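Here's a solo chain for you in structure tokens, the form predicted on its own.
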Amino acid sequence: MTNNALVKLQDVTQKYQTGKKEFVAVSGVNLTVSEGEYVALLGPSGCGKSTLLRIITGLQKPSEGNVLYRDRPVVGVNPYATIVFQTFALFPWLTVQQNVEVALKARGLSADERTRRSLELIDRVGLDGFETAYPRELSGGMRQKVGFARAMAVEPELLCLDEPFSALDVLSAESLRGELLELWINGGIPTKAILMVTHNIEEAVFMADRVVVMDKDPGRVVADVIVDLPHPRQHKSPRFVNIVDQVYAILAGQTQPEYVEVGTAPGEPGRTRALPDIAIGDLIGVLERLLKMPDHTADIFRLAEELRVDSDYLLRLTEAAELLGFATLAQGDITLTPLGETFAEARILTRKEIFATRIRRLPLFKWLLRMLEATDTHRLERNVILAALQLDFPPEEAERQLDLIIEWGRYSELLEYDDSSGMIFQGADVAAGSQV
């Protein structure tokens, strides 16, 4: 690895305006990627990883800060960088060879040169014999190989990968990771550095030299972890496990005082805490598994392996357990609280009562219940609540938060929802209690 910097982000901030509300996607990001480096941008969904890729490649201009490529400001599309997306992004009416040649034609290469270079790359990624096949004839892994070949056809100095393996099945993803690493390590791809976005912790540690860890609300860099392990890396080796465990601990964080954990209500000063996007049944499953562990404690990394769940989703489940007071997090471990033990051991109706008690203390539910109680009928239209949530969340996130509020409220029987009319109203017991 050399010290020749390709990309430098200096105090980069990206803001979005929705109506009168301003949302900060990423804030004050500083990042350098040098020649010879394979860097992974790792973090939960919504932390701005893909936004940074678009900024680096010149597809998006940041609201604040500087973007330099070889110490020169990036103006417009960066001609030295290209992106491989997670959704393949192939033209279905073009053959494999034609898809690869698209980028070369845009660069003005002759037909003979396009043919020569595309066939060479198709062979290099292991698709020799499929030149005339159409995308519909290929497996997911093969389609993504076409995406790699097309990106490498223009010989980019910086190859950006936006979760390139996330749309693949487990075996295809594992195979393609190994093949990409082989090409990179052996100099089989014409690129000087790779910057990969992922939310998969093991994938980041398996492939990258550095793992830049991000957090959200707003998106920011919280750690830069060096992965000083030789290739090929062994998932079960103690050093590999230690680094993965270290990254889990950074992302999971440590349980804070309750007033910090729960945040504030919409319209109030401070951060409105979003509900983690999880299924309640999955949360119950995690808590029941912890109940069987010695001291009701588990290493989060090993728990992910045991439950065979995606690391990003498990971290959302641990966040939910922490938010509800069912567990505490510290140094990469999760431990059931006495309340969590009671919940995990309880029968169905008792669980609902405990869950209702816990979400009543969350500012988001306090806010909604107050609004419902202030109406004569104790009900509100979904669109009214959605409009209020959009003052604190971007539109897509506001929709997701409202769906979660309804799901959690229905499970706890605090809320009811009529999908046909779009009306949200208090559960029968809650409404009766408010009239006493």
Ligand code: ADP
Second form
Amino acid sequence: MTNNALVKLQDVTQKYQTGKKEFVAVSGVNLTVSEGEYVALLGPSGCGKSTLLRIITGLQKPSEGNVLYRDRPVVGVNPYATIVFQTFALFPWLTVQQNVEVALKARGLSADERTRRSLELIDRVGLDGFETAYPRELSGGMRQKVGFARAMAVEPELLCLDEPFSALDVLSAESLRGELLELWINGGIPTKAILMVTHNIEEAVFMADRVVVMDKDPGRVVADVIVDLPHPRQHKSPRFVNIVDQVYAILAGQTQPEYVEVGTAPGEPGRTRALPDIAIGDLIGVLERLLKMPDHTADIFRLAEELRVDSDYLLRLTEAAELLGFATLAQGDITLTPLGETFAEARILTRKEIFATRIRRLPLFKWLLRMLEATDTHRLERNVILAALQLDFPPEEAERQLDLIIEWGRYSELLEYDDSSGMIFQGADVAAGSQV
Ligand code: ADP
Ligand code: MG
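Hand over the structure of the form predicted in complex with adenosine-5'-diphosphate; the form predicted on its own is what we had up.
Next comes the full complex, this chain leading.
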């Protein structure tokens, strides 16, 4: 792996001057990306992901450490690496074709050659027929394809992508991911390696061969997880889910073994861990409050006073936060984990995705999803589930647990519930098997 290394960061530290203070954005990062690798860089916002991409592409020189490209120090802009940004940085006054050709101009190709190459690239990213369109006529997904075509026009050995799908709607993101993977896997692009920044965990595991996990304060690498799954990857396959969970656990700073933490399913030997009786809106309120606290930490009882909830309820909220890996408790303090931070900062759809991945691993949800999967119509009557829960919980508690399961399941879109018929359904996403 070292002999075909493209980029190597050695003990890279980046400090920024903010006013009179010096701020360490990235500290002691070692990272190698080799030929043939698709590497995802994952971590909470502010952990220095974009900073590392700028350093790798030579747009910025680190305060300390070495940046090597094919074992030679990078001086000035790195001609072998290109970045595609999440915002579609196109020239609005140029057509699709012109936007791609611009990138080729700098390479000193003849006009004919530029035209030939750009038409070919536009075709390859699936924009055939849109050569003369202007960016404003295109959807977000199509504009991002122009961005890809333009980045690929210079045939970079290392393609750096900075959250390339995060500004797209769910469907465009999904299809563009598939198209990029296809180009990459089938050798449709001359690129030798891809380094993609994302904060979507499933996206990272879906696309990359390695997921490098960062944490912040200061920004640093905390784990390097190999994803040795063949393409096309199945979001629901046990090995996929396993790796996703592993990455979540790293971000959640999970310390207890899984069975202690989440309990067992109804009907299985061992304790069925009840869901804490809380409203999701209140949980979000607590996490958002913590996000504003110094060190993302608060004293639990002071927090109860501040949020004007009784301390019993706050304890249930903190239990839920801990169960989901959003916070840790120690000595009467509650602290957000990097995952909790990511959740609190995220927008609604990402929050739902994170929530879904977290509750999928809880035995109560695994058990219910398995039962739904086993029925022809993927639906079950409320009373059937209630009866099953009553084997593990007293009647009143079983009722409460079912209500919580439905509320959490609905929020995460893993479940749907029709109040009038009392029917519980698999969520549409689960049924379609698409979760990114
Ligand atoms: P990420 O891409 O992971 O969200 P960034 O690399 O953008 O993180 O930023 C890392 C940290 O460095 C953040 O706290 C950010 O505010 C800070 N930062 C980034 N660029 C500068 C800059 N030019 N001057 C001062 N601080 C910066
Ligand atoms: Mg960034």
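All figures in this text were calculated on a predicted structure; none of them were measured in a lab. Positions refer to the first chain, counted from 1. Between two forms, the rigid core is defined as the largest C-alpha subset superposing within 1.5 Å.
Just checking, between the two forms and with the core aligned, does Val384 shift 2 Å or more at the CA? Comparing the forms between the two forms, which are aligned on their rigid core, Val384 does shift its C-alpha by 2 Å or more.
Comparing between the two forms on the rigid core: C-alpha of Pro338 shifted by 2 Å or more? Yes, the C-alpha position differs by at least 2 Å between the two forms.
Aligning on the core only, does the CA of Asp112 end up 2 angstroms or more away between the two forms? Asp112 C-alpha, core-superposed: shift of less than 2 Å.
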